[in-house]
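First, one chain by itself: the form predicted together with a further copy of the same chain, in C-alpha coordinates.
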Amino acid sequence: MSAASPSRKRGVKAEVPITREAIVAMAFRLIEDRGLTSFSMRSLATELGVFPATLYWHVGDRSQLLGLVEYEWIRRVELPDEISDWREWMMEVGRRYRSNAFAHPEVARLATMERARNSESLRIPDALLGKLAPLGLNDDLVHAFNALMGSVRGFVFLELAPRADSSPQEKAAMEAELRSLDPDEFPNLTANFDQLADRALSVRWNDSADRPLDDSFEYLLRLLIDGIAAQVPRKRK
(Lines of atoms letter the chains of each structure in order from A and count residues from 1; the text may use other names and numbers.)
(Lines give C-alpha, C1' and ligand atoms only; values in the text may rest on other atoms or scores of the structure.)
Protein backbone atom coordinates (compact mmCIF):
# COMPACT_ATOMS: atom_id res chain seq x y z
CA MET A 1 0.00 0.00 0.00
CA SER A 2 2.89 2.33 0.56
CA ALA A 3 4.19 2.10 -3.02
CA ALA A 4 3.85 0.37 -6.38
CA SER A 5 1.59 -2.62 -6.34
CA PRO A 6 3.61 -5.49 -7.80
CA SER A 7 6.63 -4.07 -6.05
CA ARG A 8 9.42 -3.71 -8.52
CA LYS A 9 12.98 -4.59 -7.75
CA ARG A 10 15.62 -2.02 -7.11
CA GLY A 11 16.72 -0.10 -10.16
CA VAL A 12 14.14 -1.63 -12.43
CA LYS A 13 12.42 0.93 -14.64
CA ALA A 14 8.70 1.50 -14.17
CA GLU A 15 6.46 -0.32 -16.62
CA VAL A 16 4.87 2.95 -17.70
CA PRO A 17 7.66 5.40 -18.46
CA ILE A 18 7.59 8.25 -15.98
CA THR A 19 8.01 11.53 -17.78
CA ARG A 20 7.61 15.09 -16.61
CA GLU A 21 4.52 15.41 -18.80
CA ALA A 22 2.93 12.25 -17.43
CA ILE A 23 3.47 13.45 -13.87
CA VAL A 24 1.93 16.84 -14.56
CA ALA A 25 -1.02 15.30 -16.40
CA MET A 26 -1.74 12.91 -13.54
CA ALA A 27 -1.37 15.68 -10.96
CA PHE A 28 -3.88 17.78 -12.91
CA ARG A 29 -6.34 14.90 -12.93
CA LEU A 30 -5.93 14.09 -9.26
CA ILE A 31 -6.32 17.69 -8.16
CA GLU A 32 -9.43 18.11 -10.25
CA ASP A 33 -10.98 14.78 -9.27
CA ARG A 34 -10.20 14.58 -5.58
CA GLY A 35 -9.68 18.23 -4.70
CA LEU A 36 -6.61 20.30 -4.06
CA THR A 37 -6.62 19.72 -0.32
CA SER A 38 -6.42 15.97 -0.55
CA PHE A 39 -3.71 16.02 -3.20
CA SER A 40 -0.29 14.89 -2.06
CA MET A 41 3.04 13.95 -3.57
CA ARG A 42 2.71 10.53 -2.01
CA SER A 43 -0.74 9.80 -3.40
CA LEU A 44 0.43 11.01 -6.79
CA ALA A 45 3.39 8.65 -6.62
CA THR A 46 1.16 5.74 -5.64
CA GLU A 47 -1.18 6.51 -8.52
CA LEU A 48 1.74 6.41 -10.94
CA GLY A 49 3.02 3.15 -9.45
CA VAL A 50 6.22 4.74 -8.32
CA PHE A 51 8.02 5.80 -5.14
CA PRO A 52 7.71 9.42 -3.98
CA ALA A 53 11.37 10.19 -4.49
CA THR A 54 10.98 9.50 -8.20
CA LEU A 55 8.81 12.58 -8.58
CA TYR A 56 11.47 14.77 -7.07
CA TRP A 57 13.92 13.70 -9.69
CA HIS A 58 11.57 14.79 -12.49
CA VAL A 59 9.81 17.91 -11.27
CA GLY A 60 11.84 19.39 -8.44
CA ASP A 61 9.47 19.75 -5.53
CA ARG A 62 5.78 20.16 -4.81
CA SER A 63 5.53 23.87 -5.50
CA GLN A 64 7.37 23.54 -8.80
CA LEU A 65 5.01 20.75 -9.80
CA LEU A 66 2.01 22.92 -8.93
CA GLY A 67 3.52 25.65 -11.09
CA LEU A 68 3.56 23.24 -14.03
CA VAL A 69 -0.06 22.31 -13.39
CA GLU A 70 -0.96 26.00 -13.35
CA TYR A 71 0.75 26.47 -16.67
CA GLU A 72 -1.17 23.56 -18.13
CA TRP A 73 -4.38 25.24 -17.02
CA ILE A 74 -3.84 28.80 -18.23
CA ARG A 75 -2.51 27.48 -21.54
CA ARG A 76 -6.03 26.30 -22.34
CA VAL A 77 -7.40 29.84 -22.61
CA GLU A 78 -7.40 30.85 -26.27
CA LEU A 79 -7.39 34.49 -27.24
CA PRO A 80 -10.12 35.65 -29.65
CA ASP A 81 -7.84 37.15 -32.26
CA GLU A 82 -10.70 37.29 -34.74
CA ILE A 83 -12.47 40.03 -32.77
CA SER A 84 -11.30 43.50 -33.75
CA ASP A 85 -13.41 45.72 -31.49
CA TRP A 86 -11.43 46.10 -28.28
CA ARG A 87 -14.51 46.12 -26.07
CA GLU A 88 -15.92 42.91 -27.45
CA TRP A 89 -12.46 41.38 -27.37
CA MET A 90 -12.14 42.08 -23.64
CA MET A 91 -15.60 40.76 -22.89
CA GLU A 92 -14.77 37.57 -24.71
CA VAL A 93 -11.40 37.10 -22.99
CA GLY A 94 -13.14 37.52 -19.65
CA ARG A 95 -15.74 34.92 -20.56
CA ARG A 96 -13.16 32.44 -21.78
CA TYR A 97 -11.02 32.85 -18.71
CA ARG A 98 -14.06 32.22 -16.55
CA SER A 99 -15.20 29.25 -18.63
CA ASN A 100 -11.81 27.68 -18.27
CA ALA A 101 -11.99 28.21 -14.53
CA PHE A 102 -15.35 26.48 -14.32
CA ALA A 103 -14.10 23.63 -16.46
CA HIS A 104 -11.34 22.95 -13.92
CA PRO A 105 -12.33 24.71 -10.71
CA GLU A 106 -9.86 23.06 -8.36
CA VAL A 107 -6.88 23.81 -10.57
CA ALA A 108 -8.26 27.30 -11.16
CA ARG A 109 -8.27 28.02 -7.45
CA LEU A 110 -4.72 26.77 -7.23
CA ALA A 111 -3.66 28.96 -10.14
CA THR A 112 -5.11 32.06 -8.50
CA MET A 113 -3.66 31.35 -5.09
CA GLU A 114 -0.09 30.67 -6.06
CA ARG A 115 1.90 33.24 -7.88
CA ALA A 116 1.94 32.41 -11.57
CA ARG A 117 5.54 33.18 -12.35
CA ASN A 118 5.72 31.25 -15.59
CA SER A 119 6.25 33.56 -18.51
CA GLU A 120 3.44 31.79 -20.35
CA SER A 121 1.15 33.37 -17.80
CA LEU A 122 2.13 36.73 -19.28
CA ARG A 123 0.55 35.88 -22.59
CA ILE A 124 -2.88 37.22 -21.61
CA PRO A 125 -1.52 40.33 -19.84
CA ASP A 126 0.50 41.14 -22.93
CA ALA A 127 -2.48 40.79 -25.24
CA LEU A 128 -4.68 42.88 -22.93
CA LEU A 129 -2.07 45.57 -22.90
CA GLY A 130 -2.00 45.46 -26.68
CA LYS A 131 -5.65 46.51 -26.67
CA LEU A 132 -5.39 49.07 -23.88
CA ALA A 133 -2.24 50.89 -24.96
CA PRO A 134 -3.61 52.37 -28.21
CA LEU A 135 -6.54 53.94 -26.37
CA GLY A 136 -4.45 56.82 -25.14
CA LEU A 137 -5.20 56.47 -21.45
CA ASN A 138 -1.83 57.90 -20.45
CA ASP A 139 -1.22 57.52 -16.72
CA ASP A 140 -4.41 55.52 -16.35
CA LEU A 141 -3.11 52.72 -18.55
CA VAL A 142 -1.63 50.80 -15.66
CA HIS A 143 -4.74 51.39 -13.55
CA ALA A 144 -7.10 50.17 -16.24
CA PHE A 145 -4.90 47.11 -16.64
CA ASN A 146 -4.90 46.41 -12.91
CA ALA A 147 -8.61 47.03 -12.54
CA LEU A 148 -9.42 44.53 -15.29
CA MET A 149 -6.95 41.86 -14.23
CA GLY A 150 -7.71 42.17 -10.55
CA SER A 151 -11.48 42.29 -10.84
CA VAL A 152 -11.89 39.47 -13.29
CA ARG A 153 -9.46 37.07 -11.67
CA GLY A 154 -10.60 38.03 -8.19
CA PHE A 155 -14.29 37.73 -8.96
CA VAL A 156 -13.88 34.27 -10.46
CA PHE A 157 -11.75 33.17 -7.55
CA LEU A 158 -14.39 34.22 -5.04
CA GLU A 159 -17.07 32.54 -7.12
CA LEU A 160 -15.15 29.29 -6.92
CA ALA A 161 -14.08 29.59 -3.29
CA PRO A 162 -16.91 27.80 -1.46
CA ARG A 163 -16.41 24.62 -3.46
CA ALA A 164 -13.87 23.72 -0.81
CA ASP A 165 -16.09 22.16 1.81
CA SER A 166 -19.66 21.81 0.61
CA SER A 167 -20.88 18.47 1.86
CA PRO A 168 -24.48 17.34 1.33
CA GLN A 169 -25.89 18.38 4.69
CA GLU A 170 -23.55 21.38 5.11
CA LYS A 171 -25.50 23.04 2.33
CA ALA A 172 -28.82 22.54 4.08
CA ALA A 173 -27.41 23.88 7.34
CA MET A 174 -26.07 26.94 5.54
CA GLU A 175 -29.32 27.58 3.75
CA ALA A 176 -31.25 27.29 7.00
CA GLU A 177 -28.86 29.69 8.72
CA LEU A 178 -29.18 32.28 5.94
CA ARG A 179 -32.94 31.94 5.76
CA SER A 180 -33.31 32.59 9.45
CA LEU A 181 -31.18 35.71 9.79
CA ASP A 182 -32.27 38.14 12.46
CA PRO A 183 -34.09 41.08 10.78
CA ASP A 184 -32.88 43.39 13.53
CA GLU A 185 -29.23 42.56 12.96
CA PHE A 186 -29.41 42.23 9.18
CA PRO A 187 -32.37 44.35 8.07
CA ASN A 188 -31.26 44.80 4.47
CA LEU A 189 -30.31 41.21 3.79
CA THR A 190 -33.60 39.96 5.12
CA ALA A 191 -35.63 42.62 3.30
CA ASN A 192 -34.04 41.75 -0.04
CA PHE A 193 -33.53 38.08 0.60
CA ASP A 194 -35.52 36.71 -2.30
CA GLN A 195 -33.48 38.66 -4.80
CA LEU A 196 -30.18 37.58 -3.31
CA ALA A 197 -30.88 34.01 -2.26
CA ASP A 198 -28.23 31.74 -3.74
CA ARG A 199 -27.35 34.40 -6.31
CA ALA A 200 -25.05 36.68 -4.30
CA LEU A 201 -21.56 36.27 -2.89
CA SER A 202 -21.76 35.46 0.83
CA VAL A 203 -25.44 34.60 0.42
CA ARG A 204 -25.05 31.30 -1.41
CA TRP A 205 -25.28 27.73 -0.29
CA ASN A 206 -25.01 25.87 -3.59
CA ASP A 207 -21.85 25.44 -5.58
CA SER A 208 -21.33 28.06 -8.21
CA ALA A 209 -21.15 25.13 -10.61
CA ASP A 210 -24.86 24.60 -10.01
CA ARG A 211 -26.02 28.20 -10.12
CA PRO A 212 -23.29 30.35 -11.56
CA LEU A 213 -23.31 34.11 -11.26
CA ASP A 214 -23.25 34.48 -15.04
CA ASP A 215 -25.26 37.66 -15.20
CA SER A 216 -23.32 39.34 -12.44
CA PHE A 217 -20.09 38.59 -14.24
CA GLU A 218 -21.41 40.11 -17.46
CA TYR A 219 -22.57 43.13 -15.49
CA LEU A 220 -19.12 43.56 -13.97
CA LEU A 221 -17.37 43.29 -17.34
CA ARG A 222 -19.70 45.90 -18.82
CA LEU A 223 -19.17 48.23 -15.90
CA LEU A 224 -15.41 48.07 -16.23
CA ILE A 225 -15.16 48.24 -19.98
CA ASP A 226 -17.76 50.97 -20.45
CA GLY A 227 -16.07 52.92 -17.68
CA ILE A 228 -12.73 52.71 -19.42
CA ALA A 229 -14.31 53.57 -22.76
CA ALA A 230 -15.78 56.72 -21.24
CA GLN A 231 -12.26 57.90 -20.51
CA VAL A 232 -10.96 57.36 -24.02
CA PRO A 233 -10.23 60.83 -25.46
CA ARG A 234 -12.02 60.64 -28.79
CA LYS A 235 -10.73 57.99 -31.11
CA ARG A 236 -13.43 55.40 -31.35
CA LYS A 237 -16.35 54.92 -29.11
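Positions refer to the first chain, counted from 1. This one's a predicted model, so the numbers in the text were calculated from it and none came from an experiment. Rigid core: the largest C-alpha set superposing within 1.5 Å between the two forms. Compared with the form predicted on its own:
Once both forms are overlaid on the rigid core, the distance between the two CA positions of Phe51 between these two forms is 2 angstroms or more. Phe193: CA moves less than 2 Å between these two forms after rigid-core fitting. Superposed on the core, the two forms differ at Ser63: its CA moves 2 Å or more between these two forms.
Any chance you could show the form predicted on its own after that form predicted together with a further copy of the same chain?
No partner chains or extra molecules come along with it, only the chain itself.
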Protein backbone atom coordinates (compact mmCIF):
# COMPACT_ATOMS: atom_id res chain seq x y z
CA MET A 1 0.00 0.00 0.00
CA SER A 2 1.18 3.49 -0.72
CA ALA A 3 1.46 5.99 2.07
CA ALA A 4 -1.46 8.38 2.30
CA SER A 5 -0.75 12.02 1.60
CA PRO A 6 -0.76 14.41 4.57
CA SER A 7 -4.31 15.47 5.35
CA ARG A 8 -5.34 19.04 4.63
CA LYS A 9 -7.60 21.12 6.83
CA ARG A 10 -11.12 21.50 5.56
CA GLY A 11 -11.72 24.86 4.02
CA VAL A 12 -8.13 25.21 2.82
CA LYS A 13 -7.97 25.61 -0.93
CA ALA A 14 -7.53 22.21 -2.57
CA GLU A 15 -4.44 21.47 -4.65
CA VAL A 16 -6.59 20.27 -7.57
CA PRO A 17 -9.95 21.58 -8.83
CA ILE A 18 -12.84 19.84 -7.11
CA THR A 19 -14.59 17.93 -9.84
CA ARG A 20 -16.55 14.69 -9.89
CA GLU A 21 -13.57 12.96 -11.48
CA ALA A 22 -11.14 14.24 -8.83
CA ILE A 23 -13.44 13.15 -6.02
CA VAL A 24 -13.84 9.65 -7.45
CA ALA A 25 -10.08 9.34 -8.01
CA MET A 26 -9.31 10.33 -4.42
CA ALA A 27 -12.03 8.03 -3.03
CA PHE A 28 -10.59 5.17 -5.10
CA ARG A 29 -7.13 5.81 -3.66
CA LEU A 30 -8.30 6.14 -0.08
CA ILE A 31 -10.31 2.91 -0.22
CA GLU A 32 -7.37 1.08 -1.78
CA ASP A 33 -4.93 2.45 0.80
CA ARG A 34 -7.04 2.17 3.96
CA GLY A 35 -9.89 -0.23 3.19
CA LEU A 36 -13.60 0.31 2.75
CA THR A 37 -14.42 0.11 6.46
CA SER A 38 -12.17 3.10 7.18
CA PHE A 39 -13.58 5.21 4.35
CA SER A 40 -16.00 8.04 5.06
CA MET A 41 -17.20 11.17 3.32
CA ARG A 42 -15.66 13.21 6.13
CA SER A 43 -12.20 11.68 5.70
CA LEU A 44 -12.44 12.16 1.95
CA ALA A 45 -13.40 15.82 2.40
CA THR A 46 -10.44 16.32 4.72
CA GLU A 47 -8.05 14.86 2.15
CA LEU A 48 -9.45 17.15 -0.56
CA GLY A 49 -9.47 20.20 1.70
CA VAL A 50 -13.20 20.87 1.37
CA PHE A 51 -16.33 20.60 3.48
CA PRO A 52 -18.39 17.39 3.14
CA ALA A 53 -21.27 19.38 1.63
CA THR A 54 -19.07 20.03 -1.41
CA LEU A 55 -18.81 16.29 -2.04
CA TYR A 56 -22.57 15.80 -1.83
CA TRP A 57 -23.03 18.56 -4.38
CA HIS A 58 -20.75 16.85 -6.90
CA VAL A 59 -21.31 13.10 -6.35
CA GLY A 60 -24.33 12.63 -4.09
CA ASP A 61 -24.23 10.58 -0.90
CA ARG A 62 -21.75 7.88 0.16
CA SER A 63 -23.63 5.09 -1.60
CA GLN A 64 -23.72 7.02 -4.86
CA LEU A 65 -20.02 7.79 -4.59
CA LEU A 66 -19.19 4.12 -3.97
CA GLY A 67 -21.16 3.33 -7.11
CA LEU A 68 -18.92 5.69 -9.08
CA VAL A 69 -15.81 4.10 -7.53
CA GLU A 70 -17.13 0.64 -8.38
CA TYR A 71 -17.71 1.70 -11.96
CA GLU A 72 -14.18 3.13 -12.19
CA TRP A 73 -12.84 -0.28 -11.13
CA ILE A 74 -15.07 -2.19 -13.55
CA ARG A 75 -14.15 0.20 -16.34
CA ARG A 76 -10.55 -0.94 -16.05
CA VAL A 77 -11.48 -4.49 -17.07
CA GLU A 78 -11.11 -4.26 -20.84
CA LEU A 79 -13.39 -6.59 -22.76
CA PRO A 80 -11.47 -8.76 -25.27
CA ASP A 81 -13.52 -7.73 -28.29
CA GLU A 82 -10.69 -8.91 -30.54
CA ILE A 83 -11.54 -12.56 -29.65
CA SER A 84 -14.36 -14.11 -31.68
CA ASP A 85 -14.63 -17.58 -30.11
CA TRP A 86 -17.05 -17.34 -27.16
CA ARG A 87 -15.12 -19.84 -25.06
CA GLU A 88 -11.79 -18.08 -25.38
CA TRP A 89 -13.54 -14.71 -24.90
CA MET A 90 -14.93 -15.89 -21.55
CA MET A 91 -11.58 -17.30 -20.49
CA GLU A 92 -9.91 -13.97 -21.18
CA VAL A 93 -12.60 -11.93 -19.42
CA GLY A 94 -12.15 -14.10 -16.35
CA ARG A 95 -8.39 -13.58 -16.41
CA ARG A 96 -8.70 -9.82 -16.81
CA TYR A 97 -11.30 -9.59 -14.05
CA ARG A 98 -9.03 -11.47 -11.65
CA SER A 99 -5.96 -9.46 -12.68
CA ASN A 100 -7.80 -6.22 -11.98
CA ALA A 101 -8.95 -7.56 -8.61
CA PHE A 102 -5.35 -8.38 -7.68
CA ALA A 103 -4.28 -4.88 -8.73
CA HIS A 104 -6.96 -3.17 -6.61
CA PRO A 105 -8.27 -5.70 -4.06
CA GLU A 106 -9.85 -3.24 -1.62
CA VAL A 107 -11.83 -1.44 -4.32
CA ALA A 108 -12.64 -4.73 -6.03
CA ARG A 109 -14.57 -5.86 -2.96
CA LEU A 110 -17.25 -3.33 -3.90
CA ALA A 111 -18.07 -5.62 -6.81
CA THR A 112 -19.01 -8.44 -4.44
CA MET A 113 -22.29 -6.69 -3.71
CA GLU A 114 -25.30 -8.62 -5.03
CA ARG A 115 -26.75 -5.55 -6.70
CA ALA A 116 -24.55 -3.09 -8.54
CA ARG A 117 -24.47 0.31 -6.87
CA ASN A 118 -24.27 1.90 -10.30
CA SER A 119 -26.12 0.52 -13.32
CA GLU A 120 -23.15 1.41 -15.51
CA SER A 121 -21.21 -1.28 -13.63
CA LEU A 122 -23.37 -3.92 -15.34
CA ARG A 123 -21.41 -3.79 -18.59
CA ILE A 124 -19.56 -7.06 -17.92
CA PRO A 125 -22.77 -9.01 -17.10
CA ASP A 126 -24.36 -7.48 -20.21
CA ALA A 127 -21.39 -8.51 -22.39
CA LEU A 128 -21.43 -12.00 -20.87
CA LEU A 129 -25.09 -12.42 -21.78
CA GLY A 130 -24.24 -11.23 -25.27
CA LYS A 131 -22.05 -14.34 -25.64
CA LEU A 132 -24.38 -16.77 -23.88
CA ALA A 133 -27.74 -15.81 -25.37
CA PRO A 134 -26.93 -16.86 -28.98
CA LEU A 135 -25.89 -20.35 -27.85
CA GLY A 136 -29.46 -21.65 -27.65
CA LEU A 137 -29.34 -22.59 -23.97
CA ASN A 138 -33.03 -21.75 -23.55
CA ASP A 139 -34.07 -22.10 -19.88
CA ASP A 140 -30.48 -22.90 -18.91
CA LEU A 141 -29.35 -19.41 -19.88
CA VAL A 142 -29.89 -18.02 -16.39
CA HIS A 143 -28.15 -21.02 -14.80
CA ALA A 144 -25.10 -20.66 -17.06
CA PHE A 145 -24.96 -16.94 -16.31
CA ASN A 146 -25.21 -17.46 -12.55
CA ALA A 147 -22.63 -20.26 -12.59
CA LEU A 148 -20.09 -18.09 -14.37
CA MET A 149 -20.70 -14.93 -12.39
CA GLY A 150 -20.92 -16.63 -9.02
CA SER A 151 -18.00 -19.01 -9.47
CA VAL A 152 -15.53 -16.50 -10.87
CA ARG A 153 -16.38 -13.78 -8.35
CA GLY A 154 -16.48 -16.26 -5.48
CA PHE A 155 -13.11 -17.79 -6.34
CA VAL A 156 -11.41 -14.43 -6.79
CA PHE A 157 -12.62 -12.96 -3.53
CA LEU A 158 -12.00 -16.11 -1.50
CA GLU A 159 -8.49 -16.11 -2.96
CA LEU A 160 -8.02 -12.46 -1.99
CA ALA A 161 -9.64 -12.77 1.44
CA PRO A 162 -7.64 -10.52 3.78
CA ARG A 163 -5.98 -11.80 6.93
CA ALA A 164 -6.15 -9.91 10.19
CA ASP A 165 -2.44 -10.57 10.68
CA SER A 166 -0.17 -11.56 7.81
CA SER A 167 3.14 -11.16 9.65
CA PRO A 168 5.81 -13.86 9.18
CA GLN A 169 5.18 -15.00 12.74
CA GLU A 170 1.44 -15.43 12.13
CA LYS A 171 2.06 -17.27 8.86
CA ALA A 172 4.46 -19.64 10.62
CA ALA A 173 1.94 -20.26 13.39
CA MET A 174 -0.83 -20.95 10.88
CA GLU A 175 1.37 -23.38 8.94
CA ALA A 176 2.28 -25.22 12.12
CA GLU A 177 -1.38 -25.46 13.14
CA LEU A 178 -2.42 -26.85 9.76
CA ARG A 179 0.45 -29.35 9.69
CA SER A 180 -0.55 -30.65 13.10
CA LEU A 181 -4.19 -31.43 12.25
CA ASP A 182 -5.50 -34.54 13.97
CA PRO A 183 -5.84 -37.33 11.35
CA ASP A 184 -8.70 -38.86 13.31
CA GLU A 185 -10.68 -35.62 13.10
CA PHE A 186 -9.57 -34.58 9.61
CA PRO A 187 -8.69 -37.84 7.82
CA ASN A 188 -9.02 -36.51 4.28
CA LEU A 189 -7.15 -33.26 4.76
CA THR A 190 -4.25 -34.96 6.51
CA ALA A 191 -4.07 -37.80 3.96
CA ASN A 192 -3.78 -35.29 1.09
CA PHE A 193 -2.01 -32.51 2.95
CA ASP A 194 1.25 -32.57 0.97
CA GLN A 195 -0.65 -31.93 -2.26
CA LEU A 196 -2.91 -29.24 -0.78
CA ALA A 197 -0.44 -27.41 1.47
CA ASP A 198 -0.47 -23.67 0.74
CA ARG A 199 -2.06 -24.40 -2.66
CA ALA A 200 -5.71 -24.87 -1.70
CA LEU A 201 -8.39 -22.56 -0.36
CA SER A 202 -8.70 -22.94 3.42
CA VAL A 203 -5.34 -24.75 3.58
CA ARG A 204 -3.10 -21.73 3.04
CA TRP A 205 -0.85 -19.63 5.19
CA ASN A 206 0.58 -17.32 2.52
CA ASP A 207 -1.48 -14.56 0.96
CA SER A 208 -2.41 -14.85 -2.70
CA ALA A 209 -0.18 -11.91 -3.52
CA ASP A 210 2.71 -14.16 -2.49
CA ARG A 211 1.30 -17.40 -3.89
CA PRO A 212 -1.58 -16.89 -6.34
CA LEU A 213 -3.74 -19.87 -7.29
CA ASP A 214 -3.26 -19.39 -11.04
CA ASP A 215 -3.56 -23.03 -12.10
CA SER A 216 -6.69 -23.59 -10.02
CA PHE A 217 -8.34 -20.52 -11.52
CA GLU A 218 -7.58 -21.72 -15.05
CA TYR A 219 -9.00 -25.11 -14.09
CA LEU A 220 -12.19 -23.46 -12.83
CA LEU A 221 -12.65 -21.47 -16.02
CA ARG A 222 -12.15 -24.54 -18.22
CA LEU A 223 -14.51 -26.58 -16.06
CA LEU A 224 -17.25 -23.95 -16.28
CA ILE A 225 -16.90 -23.24 -19.96
CA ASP A 226 -16.59 -26.89 -20.99
CA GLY A 227 -19.68 -27.63 -18.91
CA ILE A 228 -21.68 -24.90 -20.64
CA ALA A 229 -20.40 -25.99 -24.05
CA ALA A 230 -21.69 -29.50 -23.33
CA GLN A 231 -25.21 -28.04 -23.01
CA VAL A 232 -25.07 -26.16 -26.30
CA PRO A 233 -27.03 -27.75 -29.17
CA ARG A 234 -24.53 -29.41 -31.52
CA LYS A 235 -25.32 -27.14 -34.47
CA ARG A 236 -24.36 -24.04 -32.46
CA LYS A 237 -21.01 -25.23 -31.04
